[in-house]
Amino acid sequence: MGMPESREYRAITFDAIREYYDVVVVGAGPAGIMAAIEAAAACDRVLLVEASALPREKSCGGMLNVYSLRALERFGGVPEDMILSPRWISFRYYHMDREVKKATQVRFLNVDRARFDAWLLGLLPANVEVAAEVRLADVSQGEQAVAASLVARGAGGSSTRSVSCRHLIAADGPRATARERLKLRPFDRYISVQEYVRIEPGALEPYFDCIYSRRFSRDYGIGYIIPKGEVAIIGSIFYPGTKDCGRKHEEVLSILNDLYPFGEPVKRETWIAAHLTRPSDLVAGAGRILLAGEGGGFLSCTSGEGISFALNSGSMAGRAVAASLSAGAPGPTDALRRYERALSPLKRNLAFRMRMFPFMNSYAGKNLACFIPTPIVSKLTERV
């Protein structure tokens, strides 16, 4: 599970970011890279910052469902050696207080993520250029041009940098300077810690166990074991506002102990997503500048799912960008008209999730999912 070699890209470093792009992307992650690889089919100047070392390694389950599958088709699909057993794993929803599985028909290739953001790097096409551990501070806008501040952090300090660009896209997550910026309402986050754990081959079945407990906190939303070949992921999803949350999370693994056969841990990591319980949380951007995946509230407020939602946002952000540069000198808002065209279908079915999530994730709603038949909860499982 260590961190893989980057496949080759073209990385700058900090000194070496020009004055002008045509494009800046902010956040190397799928929906930034996706963005990146669009825009750059229409320009020779296209920058990609992003604010950890790379490759980067971010905190997640690791699955890739069939509409993450399918942004990556043309891509030749996934590469074998990133690939971890069991293959592929189905959702199980799993009330412990009732001792109810119910396992669905929703299944998702089981990949290793660091490998898989270190693939989607070496896609990335020569004329873009990527700068690691770079942030963005600062931006703003005009009817021509973005002004963006850019700051790198080293052991001399901090150093800044202020570029020019046509347009920008902010694929950076949650915390969003650009987002910030554009005055948008900040989003509640969820706190979630992820324990890696020691496991015997075959010890687990091939279930992405979803787990609901009133044994577990008040705030306490959900849990999640996923095998990962010889570790196996123990998640806590923690509501917004949670203190104390480590300690909590330490209760929850007591008891699991007891009913699956975990061995020794490996390591934790805690991370933040987006709490999302508003269509008007889903923002395509303003002007120039345009939000794609968890930056835009582009993910499942009902199961957490954010990669095909990036893959998709960031694709459609770039085609976006690279049709209005391609249609000559249109005006400032002709690119996001465009993602706002696209991105239509994706919103109505992020709003219908919206809707559903206050009962689903009610006591009532959990218990109602005991009782309904499984091949129906597989069914609006595929739909939320």
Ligand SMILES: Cc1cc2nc3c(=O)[nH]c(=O)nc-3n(C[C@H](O)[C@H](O)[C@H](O)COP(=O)(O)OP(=O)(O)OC[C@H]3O[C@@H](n4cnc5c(N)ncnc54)[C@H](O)[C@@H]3O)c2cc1C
Contents of the next structure:
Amino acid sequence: MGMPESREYRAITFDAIREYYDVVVVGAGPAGIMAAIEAAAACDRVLLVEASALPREKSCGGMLNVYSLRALERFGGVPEDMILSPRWISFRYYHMDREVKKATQVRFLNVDRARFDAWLLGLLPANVEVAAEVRLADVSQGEQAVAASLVARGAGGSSTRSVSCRHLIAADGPRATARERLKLRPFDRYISVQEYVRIEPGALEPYFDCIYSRRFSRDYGIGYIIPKGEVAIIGSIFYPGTKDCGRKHEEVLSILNDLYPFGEPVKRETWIAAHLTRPSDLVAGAGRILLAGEGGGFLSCTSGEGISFALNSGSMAGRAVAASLSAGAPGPTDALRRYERALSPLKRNLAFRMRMFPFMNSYAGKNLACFIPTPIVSKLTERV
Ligand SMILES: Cc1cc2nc3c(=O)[nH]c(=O)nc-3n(C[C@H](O)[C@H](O)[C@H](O)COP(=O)(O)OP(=O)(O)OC[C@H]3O[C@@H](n4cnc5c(N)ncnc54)[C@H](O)[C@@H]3O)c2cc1C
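For comparison with the form predicted on its own, produce the structure of the form predicted together with this ligand.
Below is the whole assembly, all chains and molecules, this chain first.
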């Protein structure tokens, strides 16, 4: 599938950005869009800035779990035109060295991520102004307001604008600029490489194969394969700081090429993802600035699933700000306190995964699934 068609939303130019907004949202991923939708229900002026061009292309497996689907039900569910074949994909544990495969009941809707993101943009109400190719460069705050410094790069160089707002919701993903500028606890970042290769329709079974092998280099976190219509994604996740990821990914490709019916390569993407290890990596924000989605650390450290956490934390941040604005003029941390309260089950869930991660990531943990019955592997996969 090529780039998706743009859906209707209120795009504005950099020059049209005003000096004041009730709420500024940074990042047009699932967290930012949900935050903007919710905030816009309680105020007139919301600005959403996105560093890349829109519609954007984010490297992703494009698998929506049951929690993502639930979060999207109120928008009528995911439209058909972005669902790929096979429609449903189940998680399968594959220990290559032991030749053990365990297919679980944990399943995902298989979508084209670029189309999905473009559809989300079209859900924004008219009072959300969207400025693409505009980056949050700096942010600071006082008792009454937040000051955001925004930058756009054009043919004649960079232009900067200052915007003041009551609240800023940073949903800026793994780059996490706002978190960095606020000197909040930083997190490390995995490096991901996704290779798209042609496949004959139906050539792969409807599984998201998660592959373990000692033949892969030690800095290799995990490998996976996802069939997506006429192509398949072969993914490699490397631990933070790994050098030469491209070459190491090629080594894995040559091993997997012997096992799967892959055709010619179509494209390759290199990206980053948050590597979260401690509950203190989960940060709701500071003062009038709320962090949502991966930028706040809201991503599963065990499965790498982030869309449901982004949709849900984004909605919670937007609702907290909306409730605080509707309540009149409460103090500078009122929205943050509301957000913290709403987040606590999600944080508990993620903290549980963090406790499980060291074992699951160990050699013993990666082997364990070989020896336990498939229904138990399935149940464990559901929880973590
Ligand atoms: C290779 C890979 C595969 C994945 N596969 C899956 C999957 O199959 N299923 C799943 O659930 N999750 C998956 N994830 C995780 C998931 O994609 C993310 O967790 C999710 O997109 C996070 O959403 P978000 O809105 O928090 O951030 P993002 O989707 O990352 O969006 C953040 C946005 O903020 C913008 N931005 C960043 N800095 C600034 C700035 N300073 N100013 C303005 N804009 C800025 C970025 O350009 C970006 O568009 C995958 C991740 C990777 C890397």
